[in-house]
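The chain below stands alone and is given in structure tokens; this is the form predicted alone.
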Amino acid sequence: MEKNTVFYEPGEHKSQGLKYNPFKALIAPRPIGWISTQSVDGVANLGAYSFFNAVSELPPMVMFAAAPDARENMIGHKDSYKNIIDTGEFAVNIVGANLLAAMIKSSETLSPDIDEFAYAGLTKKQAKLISAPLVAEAPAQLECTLYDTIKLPGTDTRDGVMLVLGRVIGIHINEDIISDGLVDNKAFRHASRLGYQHYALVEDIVIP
């Protein structure tokens, strides 16, 4: 028996009595892309991107979509981004469950002068072939370089999504996560986005 369904166009989910868009809540749960940077001036940055996964295995590749930036009076796009558009690289930052209220906390509103890593009290970490830090108390890093942008289509107030596409090389995993050669998901709680504020940790693995 079929069974009955809401239906709705894009943006117009409030018309079905939906009180936020349930888009995100339904394409979950997701990897977190805990992005660090650098600026040209030296000047760290880090934050996270709740569309973000890895899209190719040989040679290993990741994605992560960057929005326009929404802090109040600021044109353009956040500064990772803007990092990644001049250095032409960035990092990747695991996060396991330990480090998803710093991750929450470095993913705040701030004004560009602001340290996240010390705001959210983590560690810098000296990454072995790029220049932008890595989060050392993450479970795992990957050090990334720019392979290409595509911009999304945008809308009538807003701009386009950036696309971000990175080539992975160099990659650092914590020795207390492995366990007989293999990476041990339930040893760190890998944390994920699920939709609106809610979020997920792998607490189960399934072996059909």
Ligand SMILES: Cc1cc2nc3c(=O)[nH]c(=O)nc-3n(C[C@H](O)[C@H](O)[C@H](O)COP(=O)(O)O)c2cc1C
Contents of the next structure:
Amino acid sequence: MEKNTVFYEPGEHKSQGLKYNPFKALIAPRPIGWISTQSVDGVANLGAYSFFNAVSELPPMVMFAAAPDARENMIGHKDSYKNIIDTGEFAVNIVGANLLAAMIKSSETLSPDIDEFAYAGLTKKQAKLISAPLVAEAPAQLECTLYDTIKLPGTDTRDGVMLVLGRVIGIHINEDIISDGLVDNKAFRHASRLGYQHYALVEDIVIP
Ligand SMILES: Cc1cc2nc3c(=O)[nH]c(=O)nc-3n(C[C@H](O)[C@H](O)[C@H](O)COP(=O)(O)O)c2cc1C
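Given the form predicted alone, state the structure of the form predicted together with this ligand.
Below, the chain from earlier opens the complete complex, with every other chain and molecule after it.
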């Protein structure tokens, strides 16, 4: 027997009794790209992006989607995006359970002259191939160079989201998350984003 379902077109979820837009709760869990950049003036920036993923293995490439900046009425760009365009570089820091609070704090919308590592109480680790700093407390970090950007369509009130595609040119992995030659996602309880303000942690791994 067919189950009862709700159907709505984008923007109409409340007509079906859904309190908040459930789109992100359906495309879940999403990996979190915790992106570090540096401005041309040398100010370090951090921000989390859950519209993020690996898009190619050989060569390794990642992408994330930067929405327009709330400080500029949704028509300007976020600091991470501006820094990447200016410098051509960024890093992806991997998030475990013990970094969730710092990751959220570092993602607040702050003035571009504030060092978001210091603001979130994090230590900088020097990258080998790029000038943007890495989060020393992260279990792994990817050094990336900008490959391309694509602008997605906007709406009447907001500019389009910018897709950022990056080439991974260097990978750091803490030895304490490597077990028998494999990365153990359970060792650092790899964090990902669900819908709303909900997160998921890797606590159970199955090999079907
Ligand atoms: C878990 C999490 C996921 C986020 N995902 C996104 C995203 O996919 N795209 C986006 O534009 N902003 C996202 N944000 C908000 C950005 O992190 C935030 O706007 C950014 O850090 C602003 O800082 P900046 O202007 O200094 O770059 C997310 C925030 C959190 C906490």
